Structure formats: structure tokens, C-alpha cells
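We begin with a single chain expressed as C-alpha cells, specifically the form predicted alone.
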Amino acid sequence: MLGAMNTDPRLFVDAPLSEGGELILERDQAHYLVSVMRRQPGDGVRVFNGRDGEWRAVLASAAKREARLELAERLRDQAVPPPLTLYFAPVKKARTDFIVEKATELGARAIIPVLTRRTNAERVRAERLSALAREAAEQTERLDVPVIGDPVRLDALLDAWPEGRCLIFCDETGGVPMLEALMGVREEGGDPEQPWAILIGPEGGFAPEERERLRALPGVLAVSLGPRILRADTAAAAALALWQAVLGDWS
């Protein structure tokens, strides 16, 4: 069993994991283990790939540019987080980073930037955000790394929205309190495996025509996150936490 205080370094690897297998770590990961964490041959390392659970490995050879691991035993079977996607309008770099890191920590299965009429940070580097998500997953005991989608325009997203899929629209102009709305869904016996999505707008808010279209879309829950106007990064964390507490894997 995996102990709660296991201090072995934890790495995401894009390779199959099975008993007796070997892994050659890429340069950055080898540098992290050897130069930053000061691990030596014989030391333990935990690895996961999002498919085969988490494994205990032993550092067989170590150099700054390459390290070899030998897989010893499976520590945890594979599990996936609830079917929740976060759609968010990109904001300033540091706040976008915060959104991706916290969405990963809070269990979002996918994180997708959405370009709205008032989005003022349209340049999104998906590769960089994927690296942030991977690091957050390594640190928070997740067994998978959320998908980071390519940016999509809000109009295109809504044009292709699947019928029946629930979308929580966090509307800064008001709506049903999110906690109340989610409790209502739970009391009605909502399917825990039903895909859900949360939409967080830009710092300037949604344009009136966007808000009107969202509220008219079947399956949309227009909700309020309280009496104060939250920054986009705060709103994302608050909405994810509320959903996980009521309908997700916190409940």
C-alpha cells in the first residue's frame, strides 16, 4: 500500500508500466532526480502514466543527462477523476498559470481555453500549460494528467455543444447561487458519471449577446458565485471546489 507520508519523488512518464520493466528518463527528469532531489542508485521513485496506475521504481543508474529506472511493483491501480471539464477565458500569464495548476489540483479531467468577445490574452501556449498540469499532477498524487485543449472560440464551442451535456455558466451578473443549484441536482438524483463542464469568462465579463445565448442553451445552469465579483482565477477555483464538494469525488 502507498503510505500517506511516502517522500519518494513522483514523475509522470509517457511509457508503458509493468513489473520488471525499465525506463530511460528524459534529460530534464534525470536532472531533477540527480541534481535537484539528490537521488542515487538504489533510491526509490514513484512513476505514473495515466493508464497503468502508480508504480514503485528503483533508480538503477544515474547521471545528469540520463537516468534508468527499474519498475518493482504497482502501488495503486489506475483511477480517473470525475467527468468534469473547465472552460476558461485566458487572462494574464500568471493568472492563467494559476487556473491550470489549481484546476489540475481540484480534479478537472480537461482544461480548455475559450476565446470570448472580451478575452484580452488570446495567445495561449498549450505546450507550456501542459507542462504546468503535469507538474501539478506529480505533486498532488493524481494518477492522470488533465488534457489541455487547444483554444476554441466561444461561438464555435456553443455551435458544437452536445445535446444534454450540462454546462455551468458562471455569470457575474447573477443567477442561482451555485451551491443551491448543485444541491438541487444532487437531490434530484443526478447521474455522477454524466459529463459536466464549467465556464469561466474573461476579466471584462461576457458580452451581452454571449450571455443571452448561453442562458438560452438547453442544459445550461446560469449560476452566481456569491455577492462579490471574483477575479477569473479565483472564480475558477471556487467553482471547481463547489462542484467537487457536491457532485464530485469530495462528496
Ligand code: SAM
Given for the second form:
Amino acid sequence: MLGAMNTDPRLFVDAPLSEGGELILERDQAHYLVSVMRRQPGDGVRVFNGRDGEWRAVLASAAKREARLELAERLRDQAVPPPLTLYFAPVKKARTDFIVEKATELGARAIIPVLTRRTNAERVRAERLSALAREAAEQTERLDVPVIGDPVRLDALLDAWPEGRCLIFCDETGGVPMLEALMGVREEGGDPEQPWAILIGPEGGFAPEERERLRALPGVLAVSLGPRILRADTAAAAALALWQAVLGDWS
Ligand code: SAM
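The form predicted in complex with ligand SAM is what I want next, because the block you gave corresponds to the form predicted alone; please supply it.
Expanding to the full complex; the earlier chain stays at the top.
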């Protein structure tokens, strides 16, 4: 659980973190600390790398292009969210950004764009989405940054789908109410440690042949998110929240 809100800025760093260690921050992060957050030498900064927990560091020297941090103490041990992957069909840029940001805040461990028949946003820039996910992880007190996968075609994903792996298929034409489906899994003692996945379609929804194939796949739970048609970004956030509440780390 989180302690009292620590207002020191948080940064993801791709470097080992250990007592007495030192970090050299490159230009962007130095600029953020010195020019945006107006931190000065002696101020505290929190750093995490997705492996060694969260550490308190002290800004030892600060210049516009480079800053040096000295690691002081570990504040939190490493913890990772449950093994939940969000597969989503990319939509218009701003809404795709929203999906990646909210999926990060809601604890998805991986976020993978899926190209379906009706996906009209084939161009997905993974490095841009990774930067969005990193920023969201920094701000949401996560200790890891979700993996942003390379776009995969739905057919290829299903061709390689591991036998029996559970896929929660959010079907806008209807299905078992998602909460009911998840409560059923929990009552049957479903293993939250198994790799779970949620699939959200594009603005134009799933094509009939896609729906047919998905519903025929063993391990697929075709679920409804209620009587209204939600936008893809709303559906992604709603499905992730429901999963975390029933099987994830909210309970
Ligand atoms: N034609 C609509 C549209 O353009 O908004 C439907 C597509 S909807 C935005 C995109 C995706 O959100 C769907 O493919 C589905 O995965 C999910 N979704 C939206 N509403 C849903 C609901 N009521 N039940 C289950 N999934 C839903």
C-alpha cells in the first residue's frame, strides 16, 4: 500500500539501483528535474527501474543537460501487478494515447495493439506509446512500466494463442455480463496468477468472422460491458477496472 503522498518527483531509470549508487540523468530527465520541477542540489528524487524497487535519491549536481543523483535508501520493495495483458485495436491517436495511459494506471502489465479487419489506425508508434506509459507509470506510483508490444494481427494472435489461456473478449454485440463472468471464475478458484488477457475492438467493432472465431476459441470468455456501446477507450478502462476489482490487486 502507498504511504503518505511523497511529493518528490519520480523518475523511471534504466540502470541498476543499489545503496551508495550514483545515477547520471541525461538531458530530458535533467531538464524535467531542473527546469520543470525546479529542483536544486540537495533536493530529494524518487527513482525506480522495474526491478529493484523504489529508491530515494539526492540531487547531487544539476545542470540543464545533465544531473547527478546519489542513491540514499530503498523506499519500497519491488512489486509487479498481476499478469494482465490488454490487447486493443488502435483507434484515433488521442484515444489510443488515452487507452495506453489508463491501462498503465489500471495496472496492465503489457499493452499490445491488435490489428483487426476494421482497425483504421494501422500506424502505431510503439516508442511514443512507451514514453506515454513511462510517464503514466511515474505519476501513478507504479514500480514497473508496462511493456508496449509491437502491433499484431488478430488472426496471427489467435493462431498462436496458447492452449487454454484465458482471453476476455469484450463483445459489443453482447455476452455474459463481465462482472458475472469474473465472479464465476473467482468462485471456481480461478488462478489470478495465470496470464490473463482482455481484448477490445476498434471504432467499427469486430467483423462477424472475427467474432465467430473468437467465440469458438477454448479459453475465451465473451463478455458484455452493459447495454450501451462504449467507445474503445471507455471499454478498455471499464474492463480493466472490473478485472482488477474482482481478480486483480484491488481486492
Ligand atoms: N460501432 C461502435 C462504435 O463505433 O463505437 C462499436 C465499437 S466499440 C467502440 C469498440 C470496442 O469496445 C468493441 O469492439 C468492444 O470490444 C468494446 N465494447 C464497447 N461497448 C461494449 C459493450 N457494451 N460490451 C462489450 N464490449 C464493448
